[in-house]
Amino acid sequence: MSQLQLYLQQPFVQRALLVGVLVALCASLLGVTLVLRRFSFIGDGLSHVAFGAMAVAAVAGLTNDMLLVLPVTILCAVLLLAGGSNAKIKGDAAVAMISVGALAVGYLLMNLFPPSGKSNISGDVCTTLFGGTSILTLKPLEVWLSIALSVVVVIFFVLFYHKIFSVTFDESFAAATGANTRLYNLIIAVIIAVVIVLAMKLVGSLLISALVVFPALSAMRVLKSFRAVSVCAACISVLCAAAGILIAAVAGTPVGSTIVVADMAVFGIFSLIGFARTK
């Protein structure tokens, strides 16, 4: 306990906790909508796009890779989510194509054109894919971006709850009632893209889907209404992110993997509760 108190007094741990909790909150709120719309793996797809863009930025020698990573990820998110019924390649097929394509191109470029000053490419790639200590070395800009993003997501979710509900369950009916479904899809796409880019520092690009999927599925084991599932998923995600970061700091385990294991444990508990309630 004294060791944990010592860690909590450190500014870098406090920043990591703040950003981790806020990113997890945003991912869980959007995750309910994405899971219900059968876009559970969009986190994987967009994270691999971000990895590919990050590799291009590294090869090009950009000092601030956000200038390339964020616009490219947002563009791909818009193509995936805002395309709607007009898209020729839809749903999981489009996500799979973008996912494996971007991952392959990014890793190929980093091997063909190694960034200057980077001797351990495999180690850098592994850290990017599975997460590392970058969450503990956050810059002030990333902290403020996370705070601003969480405020925007919560306000958007509260103000447009009924529109999000209708777009999630029946997009055609929502459009027939006069809702601008394309605009709402566009906003959701932009927000989820920013969440994915920020979450890469938390859990790595291969584990991001856990932040999107597990809290939503856990809440769905015991609750039925959209509102209740959303609130419960947000609480689960925040608690698991905080617990994962603190356990990782004390035990010396990888931050991203620890958070995902915490989410898995909660999913197992909620699954047992849901099973018991059906008996």
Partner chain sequence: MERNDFNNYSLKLDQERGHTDALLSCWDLSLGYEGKAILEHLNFEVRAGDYLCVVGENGSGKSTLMKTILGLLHPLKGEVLTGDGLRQNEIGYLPQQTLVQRDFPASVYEIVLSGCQGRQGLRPFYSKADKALAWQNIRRMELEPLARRCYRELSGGQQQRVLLARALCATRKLLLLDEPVAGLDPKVTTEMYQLIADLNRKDGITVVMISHDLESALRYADHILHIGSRIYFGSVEGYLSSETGARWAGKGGAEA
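What would the structure be for the form predicted together with the partner chain, given that what you showed me was the form predicted alone?
Keep in mind that what follows is only the chain, not its partners or any molecules around it.
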């Protein structure tokens, strides 16, 4: 316990907690609509795109890779989601295509043109995929950027909550009664891309899907209205992220995996509650 208090006084742990909680909150808010639209794997797919873009940025020697990673990821998110239910290549196939393609190109480029000054390619790749400890080494600028983007995402979610609901539940009804579904799909796609680029720092690209999917699915086991599910998913995600980071700091386990295991545990508990209720 005293060890935990000691950790909590460290500014790097405080920063990690703050950023981790905010990013987990954003991911879970969007997770509900993504799971319901059968786009659970978009988190995984887009994070691989971000990984590919990072590799290109590293090869090109860009100092701030965000300038390349964010626009490329947003572009892919728009391509995947803005088509809505009318897209030519449907959801899962499109996500799989973009995700595997970007991963392969990224890894290939890093092998062909090893970035100068870094020799440990597989270590680098492993960190990007699994998150490593990079959340504990955040710079103040990154912290502020994460906070600002998270706040923007949460505000957007609140303002567009009812529109997200109607577009998710029934896109053709929404369009037929005059809602601008293309615009809403576009906004949702951009927000998801931003959240995923942020979340990569936290859990790495392989585990982002967990952040998106688990809180939403856990809440859906038990709750019966869209609003209750959204609020509950957000709470679950925040608690699991905080618990995961603290446990990781104390026990020295990888941050990303610890958060995901916490999310899985909550999912198990909620499934049991849901099962017991139907009995």
